[in-house]
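The chain below stands alone and is given as structure tokens, in the form predicted alone.
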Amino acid sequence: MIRNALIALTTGALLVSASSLPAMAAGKTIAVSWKTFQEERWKTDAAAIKAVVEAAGDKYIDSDAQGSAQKQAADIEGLIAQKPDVIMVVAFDSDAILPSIAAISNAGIKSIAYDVQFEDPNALYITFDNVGVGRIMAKEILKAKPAGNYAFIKGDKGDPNATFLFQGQMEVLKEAMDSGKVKNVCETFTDGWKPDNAQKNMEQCLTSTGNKVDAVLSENDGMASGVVAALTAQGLAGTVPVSGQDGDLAAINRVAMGTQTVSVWKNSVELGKTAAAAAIALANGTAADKIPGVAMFDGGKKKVKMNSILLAPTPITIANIGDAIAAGHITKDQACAGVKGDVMGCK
């Protein structure tokens, strides 16, 4: 249940809450260095961590690199010079920024990997658990196709959630392909996560399969948004499984519409008041080891061991569609929005 695991996220240890820190001073500056604002759950995320950090009486800039590398460079440079407690970076490419952390450390500054993973020691990741995001796309997608010809469109090839995705995909799906019931038959990175990429690679795997495609793991609501009008072009829209992820209200009402089977709900309200404090421990001079919920990971493809957060997402599919209109996440009205027949949470 949905609501459950709201519960389980504000009372649980994997939460970052004010009141499991001690007291600290008001006047820190905590900065984030956006990839992009162009899709709808950044924006969440940053309301998220702005009402926590000024709550605290701190100051909260940010910057968009509008889906720059070099520009995301510069930003963080800028950042740098307005000399913040803490850098949270959701990096547009993992590798592309590692110096720029390198040199948000050598001023002395602290930084939070949010979201989005890079390998750097000193900086504390921020996250939910992505390859369990990919494991959950794959149980809901093979429960609702057990055979025949999968298309799995990832994310950017920069963005290594791209990566942890599929290996969580792969890790349900091996027995199903090994016994030659799944076939992968296309297979592509999407650049910049962007649903018109997504539509176009999606048009090219049916394009290449004359149409045989019996599901599709996409790895997130805006790229399935892509996916959904690539079939809906060819009459293969509600009978094709296509999964994402974010929660995205349209993804929802997708789902509620029968042409999305899943979206792997990450709360980005959660995920963002987990780091606002935790970035206000920081700036106050909390070790990263010691915030509450913090744990090693080493998952990344240089095996770099970091101090971690992982929150726990929830799938979101037709049977608790009701559960998420109960959470507040979205309203009725938007969730069920010209949907027909029987769907619960819809009556």
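Worth saying up front: this structure is predicted, and the values here are computed from it rather than measured. Positions refer to the first chain, counted from 1. What changes on going to the form predicted in complex with the partner chain:
- Assignment of C-alpha atoms to the better-fitting superposition places E54 and Y150 in two different rigid parts for the change between these two forms.
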Second form
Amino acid sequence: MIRNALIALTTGALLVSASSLPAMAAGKTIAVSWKTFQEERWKTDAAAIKAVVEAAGDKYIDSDAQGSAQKQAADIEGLIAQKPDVIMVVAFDSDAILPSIAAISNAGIKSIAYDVQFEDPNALYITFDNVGVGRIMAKEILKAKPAGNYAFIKGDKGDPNATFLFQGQMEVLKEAMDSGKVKNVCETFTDGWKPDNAQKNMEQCLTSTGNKVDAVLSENDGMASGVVAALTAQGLAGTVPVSGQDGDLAAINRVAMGTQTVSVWKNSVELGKTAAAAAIALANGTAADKIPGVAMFDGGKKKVKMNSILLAPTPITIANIGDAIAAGHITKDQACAGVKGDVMGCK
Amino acid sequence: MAKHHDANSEPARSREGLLKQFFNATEIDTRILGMIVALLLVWCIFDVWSGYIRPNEGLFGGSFLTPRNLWTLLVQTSSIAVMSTGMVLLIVLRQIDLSVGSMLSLVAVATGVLQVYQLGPALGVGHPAIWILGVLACLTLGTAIGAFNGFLTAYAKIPAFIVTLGGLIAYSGVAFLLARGETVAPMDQNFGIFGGGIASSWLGPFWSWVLAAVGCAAIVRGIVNGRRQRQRFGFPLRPVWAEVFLAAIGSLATLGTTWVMNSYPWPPGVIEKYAKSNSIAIPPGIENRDGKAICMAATQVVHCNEGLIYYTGFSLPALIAIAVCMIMTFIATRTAFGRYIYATGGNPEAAELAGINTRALTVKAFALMGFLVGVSSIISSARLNAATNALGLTNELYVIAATVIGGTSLAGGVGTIYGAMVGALMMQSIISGMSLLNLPAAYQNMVVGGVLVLAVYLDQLYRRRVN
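Switch from the form predicted alone to the form predicted in complex with the partner chain and print that structure.
The complete assembly is shown below, putting the previous chain first.
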């Protein structure tokens, strides 16, 4: 089932774009205000959006706020002046952006909150289901180890995502914990999400419990590398399930080697394609709540109700590594380096 | 009140006199002695506290004073400790290097890319040349970047604070670009021996004892030699009892540390894998879940008290840190280069007038710092079995803190290598101990910051009293 999730996502996104394309007039303009291009991933998103928009015969324009809320406000004024049909915004600051979003609405332009939420009822919010990432991690680990001592290696204390992920994990584990099947033996935040801090925390956890740890829920792949290093030193790597997220190349390799159980992957190409298709639909006059996949979301800070598309992240496990290779996210050589034995996709 | 005080002052003075005589005779640095006592106290507190939460087999029933935790502590400290020895010399020279953390990330990522993406595919994964080239690349690149920092400071006359602050920001950017922000992993298998996480990086009890014996012999020889030298130049001698006392204490500390390291058994999972891959028979025995050895109970491998067991002895990263400490102490106290650094730090103008080439000296000191960052990057990336641009993040703060806690004065001219090592050990003890107690990182930062300020304050008090 999970094995096909990746393929299903790809085809799903294509269906959305395909259904909105024919019969509609081209020549619309889709604008994007990026918060930064410092991180490699946003370029991936941008390329995906641009490809879909231009394939539909529409025009793509964008601006880069370079990590500044002030510059982003100025950028959006500039974009409004070019009279696009839809403006997508990756907000640098989700509160400071609100006046700019109001200006977009006042100019009669549709807005999309891309990946980062801002709470404006007129905007369409498109992102991955972040609490869902925590749920998927816990589900995969629970499947591998239905009972025993669990260690929780959480991210940085200052990052709300660290807590969201933990909430998602707890939702899934609640029943097993209440019945006493699963026990929380260590739970630590990791300064700066740093792998070497995660390694030290895991070492201390193993020391204090005398190695009686049966599963580890690490909140991302970088920290999972530290956790696996700590487990390897105790000869436990491969027998203790470990979670992670991001689809790091090194993590996928660990999944193939069997030392990490799951890496939850948020494919930003999918996110870009879905958002571009939705933007084209909005530009062509489709109401936001009539776009396929749209549902109501009110899980933000202020509980504002917004139309939203929440994409399901993909768990990469030993069973579907072949799909990650097929999707072009990682080469077979990278995924399968040093793998011995029978791994689907590495043969 | 005053009278009462007078009445008691006489015996107090003679007692203090005895203690003072003792310290004068043995020439023990009371400052470092105080730090070691404080360190031991911290260890005991953590052991008692962790035992209160979850009883374990430590000296006071906790998890801290166990061979396993002390062994891990040394491994965890090694990377920071190695770098702090270089920082001592720089700070003594009235310079500073804020870029060591970013430099470590850059060196680790660059050589990680070299190992994993270049050499691995070119020579075949696991080729013995990979780890050798990897090590050489780390040391060379580290030295080169350090020398570059030194050149800008000494010849372009940009203050070291600015040069290395720029480096702190810039080098992490380069590290990010080199791997596009991704984690480079896994490192070469042979390279792993520098990390302490695999059986081949453990010395084993036999060689650990051999090394300890060599260490004790060296201590005795050093004391005898020192006495001869003093006689030759007509310097005042320590009384014989003081020499014997020092030799005994030094040897006991060496043997005690070795004994603790040799009491940490291999983790059962590692013993099992080792036995299987070398087809060593696992003896039958009675299961005991808390046992440290492994046995066969019917067809199953179980933990037990009497069975197949190996002990780790010293780990390679800890040995590297100890070796670096000894070599750096030698460089600082016994070579012209080291003496010039202290002289220049104490009074730069006088040193320059005395004919010391302070510019070349600065470049050399920065290059040495870079070399040590190279050593630390080997330890850190081998330990994590991965290189990421977050690897060295904030390390500069811990390195400088260890140096300052260890008694190096930011005013220059004063500082010891072994002090910085104890400082590094103190900081890591606090971090590891609080982690054992499951206290969040935020509290660890608060306490480490507090200890840093307190240590400098106590140092000030101490210096005022001595002067």
